[in-house]
Amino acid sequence: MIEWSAEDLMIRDAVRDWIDAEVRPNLDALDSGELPPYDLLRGLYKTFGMDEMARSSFRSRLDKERAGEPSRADDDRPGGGNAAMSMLPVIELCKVAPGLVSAMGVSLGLAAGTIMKRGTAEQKERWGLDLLTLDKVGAWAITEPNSGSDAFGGMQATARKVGDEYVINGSKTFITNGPYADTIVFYCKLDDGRPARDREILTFVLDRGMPGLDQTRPLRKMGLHSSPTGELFLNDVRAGEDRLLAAGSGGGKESAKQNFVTERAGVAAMALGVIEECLKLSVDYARKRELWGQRIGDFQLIQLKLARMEVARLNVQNLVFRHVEMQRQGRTPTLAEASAMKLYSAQAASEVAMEAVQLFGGNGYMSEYRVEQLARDAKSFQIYAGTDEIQVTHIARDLLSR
């Protein structure tokens, strides 16, 4: 794949028109945190029929599973088998408000994705469909205050078996959608007396309002303000076996690793949106802004910045096209491949956005010129879903193990 098809471009243009009408007028409210993103995202889904596609795919998948037939990898993907329908809205939204994609991606790809991969048919019926249609908001809770990049080894949240139930205690932080989530996929360790690092990882599905579950107000942060982030505190939360995913299989750690692949590969599309928008804004500014009687685009240092932005755009676009082709063939990147995609794309987006701020000069530091917001948002790509340093570790370990 070397370019978008005519059908892809029609989808892209329709999404752009919707964003211009619905998202851009609300940018200030989104960036201030005054407006949660969920009604806008539901509007996107309804406008393009993505909620109905999700319902149809969901029913098809469950019917196959109950008939003993294998399901396809794209059965519960937004847009079904149309890879462009899942990628293009991500790219276009990230040109304006990358936080919308973070909120949507965690709810769909991580919370719903975990339930659809690891849950029973009953669990999928109970929680999966409402998440896949965005009727409900999902959160994926693994990060803790004292673990960070050591997500599994440093995990301190525990579940202790008491009769037919588990009693869950612990806290999570930096949880996307945490303040507003209706459904929470929660990772913790089985408290069975073994040393902490040797304990089995369990995955539970929790509901908003359960006794002992406290969801905090949104945290203040550097960027990505259109994606609410919060903390979770659990004090003797009781959960039955019906809330345990992949019960008894030790599948909690494996399901989290699968989600890391999904999340990290998706960052390339997010990065492409930021890069394309920063490049467009920078080219327009370089044409119009004049110094010493000539437009700044005539100066070689400005031309160098624009050229490097275009190189980054082409490289990241090629990574996105590769991922689209893999999706169309039913293939999934390895963890190392997804980590490589994220490492390069996140760094490229952050560098391009900061260069755009520099190109705009004093205006670039002002919020009304938008590159300021995109630079703040792009920095988050190098931190969430695993820091740059963690991506390096995963890539190198794979290379050294061959």
Ligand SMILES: Cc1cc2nc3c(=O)[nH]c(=O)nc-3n(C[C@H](O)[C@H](O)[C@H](O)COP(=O)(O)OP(=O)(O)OC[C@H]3O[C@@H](n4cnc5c(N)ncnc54)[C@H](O)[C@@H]3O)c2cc1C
Second form
Amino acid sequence: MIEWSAEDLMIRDAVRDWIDAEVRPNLDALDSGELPPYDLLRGLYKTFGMDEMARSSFRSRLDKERAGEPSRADDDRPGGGNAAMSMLPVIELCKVAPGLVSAMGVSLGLAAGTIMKRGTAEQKERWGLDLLTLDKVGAWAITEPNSGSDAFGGMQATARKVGDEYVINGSKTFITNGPYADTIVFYCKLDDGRPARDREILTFVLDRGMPGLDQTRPLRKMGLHSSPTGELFLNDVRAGEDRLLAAGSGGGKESAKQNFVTERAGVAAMALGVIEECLKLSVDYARKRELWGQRIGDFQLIQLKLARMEVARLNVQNLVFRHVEMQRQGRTPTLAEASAMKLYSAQAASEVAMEAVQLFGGNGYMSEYRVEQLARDAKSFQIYAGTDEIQVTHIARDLLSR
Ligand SMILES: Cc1cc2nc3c(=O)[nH]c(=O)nc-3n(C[C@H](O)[C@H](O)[C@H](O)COP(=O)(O)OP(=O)(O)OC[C@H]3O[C@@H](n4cnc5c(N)ncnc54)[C@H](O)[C@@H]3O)c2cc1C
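In place of the form predicted alone, the structure of the form predicted together with this ligand is requested.
The complete assembly is shown below, putting the previous chain first.
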């Protein structure tokens, strides 16, 4: 694949028109955190029939599973695995408000994705469908104050078996959608007396309002304000076996690792949106801004910035196209490939956006010109879904293990 098809471009233009009409006028409210993103995202889903597509693919996936036929992991994604239909809205939304994609991606890809991979048919019916249609908001909670990059080793949240139930205690931080989530996929360790590092990882599905579960208000942060991030506190939350996600090989740890690959490859599409927008805004500005009787685009140091942005755009676009092509062939990137995609494209988006701020001079530092928001938002790509440093370790570990 070297280009989007004519049909892809029609989808892109329709999404772009919707974003211009619905998202751009709300950017200030989104970036101040005053407007949670969920009604806008539901509007996107309804406008493009993605809620209905999700509903019908959910039904056919469950029917297949009940009939004993294998289903593909992306059967219940909007467009049933049509890469353009899932990638183009991500790219277009990230030109304007990358947080919308984080909020949506965590709810659909991580919360619903884990339930659809590891849940029983009853659990999928109970929680999966409402998440996949965006009727409900999902969160996916691993990170704790003392265990970020060492997520499983340092995990302190516990579940203790008492009769037929588990009693869960612990806290989570930096949880996307945490403040508003209706459904929370929660990771903790079975408290069975073994040393903490050797304990089994369990995954529960929790509902907003359960006794002992406290979801905080959004944390104040640097950027990505259109994706609310919060803390969770659990004090003797009682969960029955019906809330335990037990299916899937390798348990909670392995399933979380499988999510890394999808999430990391997705960051490349997000980065592409930021890069394309920053490049477009920078070229426009370099043409219009005049100093010393000439446009700043005639200065070689400005040209170097534009050239580097174009190199980054081409490289990240190639990664995205390669990923689309692999999806079409039903191939999944290796951990090293997905981590390399994330490492490169997150750094590229962050650098391009910061260079755009520089190119705009004082105006770049002002919100009105938009590049400062994209720079603040893009920085998060280098931290969540594994920091840059962790991508390096995962790439090397995967390569060395072969
Ligand atoms: C906006 C946002 C949204 C998030 N959403 C979620 C969510 O929905 N669910 C969730 O569970 N988590 C979420 N996170 C948490 C995120 O995954 C963690 O912040 C991330 O994994 C890093 O962990 P940490 O913040 O504890 O940093 P730490 O692990 O404390 O890292 C501190 C520094 O040490 C470096 N470091 C750590 N280990 C190594 C090593 N082995 N070698 C070299 N350097 C190392 C790191 O790269 C970093 O520079 C989110 C974070 C952010 C910022």
